[in-house]
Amino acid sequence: MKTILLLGATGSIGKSTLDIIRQFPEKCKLIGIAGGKNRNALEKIGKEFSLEKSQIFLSDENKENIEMFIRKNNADIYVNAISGEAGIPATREIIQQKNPLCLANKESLVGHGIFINRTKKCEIIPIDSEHSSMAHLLSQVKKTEVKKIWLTASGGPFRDREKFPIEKFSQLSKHDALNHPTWEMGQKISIDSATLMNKAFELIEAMRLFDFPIETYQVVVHPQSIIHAAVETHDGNIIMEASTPSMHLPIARSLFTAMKESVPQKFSIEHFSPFGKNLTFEKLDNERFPSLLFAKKALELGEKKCQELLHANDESVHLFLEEKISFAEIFKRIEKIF
């Protein structure tokens, strides 16, 4: 049995792992939890898993530092999925111990990857759908053997050109924004999903997690979200991994990764059928959404640059959010400030 922190108990990632949790009790024992505002729901997690005071972290109401708390609950494995920049302070604690990190936050790898990558004494394993696909991908083929990486993005709520012209941008709310096609995700990451940020910050983190150059990432857009990967090689043969959009079958691998065990058979996930089904391939609009533009340019200027495009977006996703500025302005701005 390992023992599990996990940071971002309250959130979509965390909620899924505690799921894997819950349907693994002789393989995963929860010992401590973090959160940032949801009082109410962190204590309930702690009841179900007899966790004292000491095991919560509260953010918004502890008087210590999220990396206290580490310090204070080892764990064999550790999860980030800690939404935002506030999860980066985490990550950089977690490096520093020699047990695994399985890592949401894309925020660390896109703003410290390069640091972190060069001070980390643990395995970081990566839990977003694409990336762990990738790594899975990957493991199966030689490097000399890769042509082209592709990271599959749906493309978000705005995708039909036709009826979502660019024109017709600065009039879309922060409802029509937050309605995802295919996943359901906070608030936060659902407006980089409709902005194709999230998909600009997965490139750069694809970048620190996989020694490859540039080049050889190509985004596409599969609306269907069925699947996550796909590695091409130079005798033109390509393999993807296809599953249904679900985040719990790419933690369960993260945590089992971690565990150096495969996922076991009696896991339980909805399994893709591929009757009656039709996947379809687009090119990225970048004019539409110029996002993966922002981050070439941030990987081409240094790691300084990717931090400062996190903080842009940050703030103008903030922005939008509370209403104060247009869908279209989250672009200006971010260009703007960038």
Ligand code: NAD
Given for the second form:
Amino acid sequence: MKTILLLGATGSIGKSTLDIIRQFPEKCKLIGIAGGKNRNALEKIGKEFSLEKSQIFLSDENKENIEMFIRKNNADIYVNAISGEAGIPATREIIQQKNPLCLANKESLVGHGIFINRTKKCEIIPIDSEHSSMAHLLSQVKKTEVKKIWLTASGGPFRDREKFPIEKFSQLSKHDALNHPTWEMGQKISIDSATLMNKAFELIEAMRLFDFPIETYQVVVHPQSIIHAAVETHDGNIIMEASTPSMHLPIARSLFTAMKESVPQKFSIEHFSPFGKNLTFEKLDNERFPSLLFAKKALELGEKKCQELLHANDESVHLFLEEKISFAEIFKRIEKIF
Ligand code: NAD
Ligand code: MG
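Can I get the form predicted in complex with this ligand as well, since the one above is the form predicted alone?
Once more the chain from above appears, this time first in line as the rest of the complex follows.
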């Protein structure tokens, strides 16, 4: 039986993680939760899993910081599903301990990946679906065999060039941007998906998780979100990972990898049926969505620039969600850091 400390328990990834913990009470036990604002939701989870007050952390009200909370609630497995830059202090604390970190908060690796790799004492197992698939694929080939790694992107809600030409970007509403075609996610990552900044961050995340040069990565727009990553070997073979778009699979894989087990047969998930389905692939439109160019530039300039990129984006997304700036202005504000 492994104990789990879940940070960001009330969010989209947090809720899906709780679903997995509920499915496998004989394998894992929740021993602590943290969240940002939602006291009622946290208390409800606390009641369900019989947690004491000291095992629940609400960042808005707690006097102590999240680092202290983590130190007082040691677990066999840590899950960091806090969104945005707010998730970074928790990662920095957890990596000083030896038990594995199942990491959804990609911002930690985007802003501090070099530092984390240099100082971490634990294994980091990605929850992000693309990186979960990449890790699985890369375990099947030798490093020297790898020619290309595909990072797939849905293209977000504004992929259609005819319907959403760049001239209309200043009129796109928060409601339109939050309406993701294939994934159900928290607000911040949904906006990041609409700007393709999420893919830009995922490129940096992949650079920090796996040891390959940037030229190895190829972003492929795949609107159906069935293929999560692919690895092409020098012999011309391509191995792909496919499944219905649901975060339950990468979360389960991450948790069971941390337990040094494979996902049990009884794991319940919607299976993908190939009949009558079309899977398509396109190039990314860098003109309408310059995010990937920003990421490449930041990678070239170093970790400090990656932090600035992260920060400029976090701020812009918040302003956009408060309807204080337009969709087009998100790019303009970020571009200024260069
Ligand atoms: P969300 O907005 O739904 O949930 C965020 C959680 O973090 C909430 O529980 C919130 O209360 C908590 N939180 C916010 N600030 C906090 C603070 N200062 N201290 C403690 N808790 C705090 O976000 P999400 O969609 O679940 O995403 C979480 C992370 O996972 C993000 O980094 C995102 O990029 C990554 N991710 C999400 C998905 C997805 O499908 N949702 C996929 C891949 C990666
Ligand atoms: Mg992803």
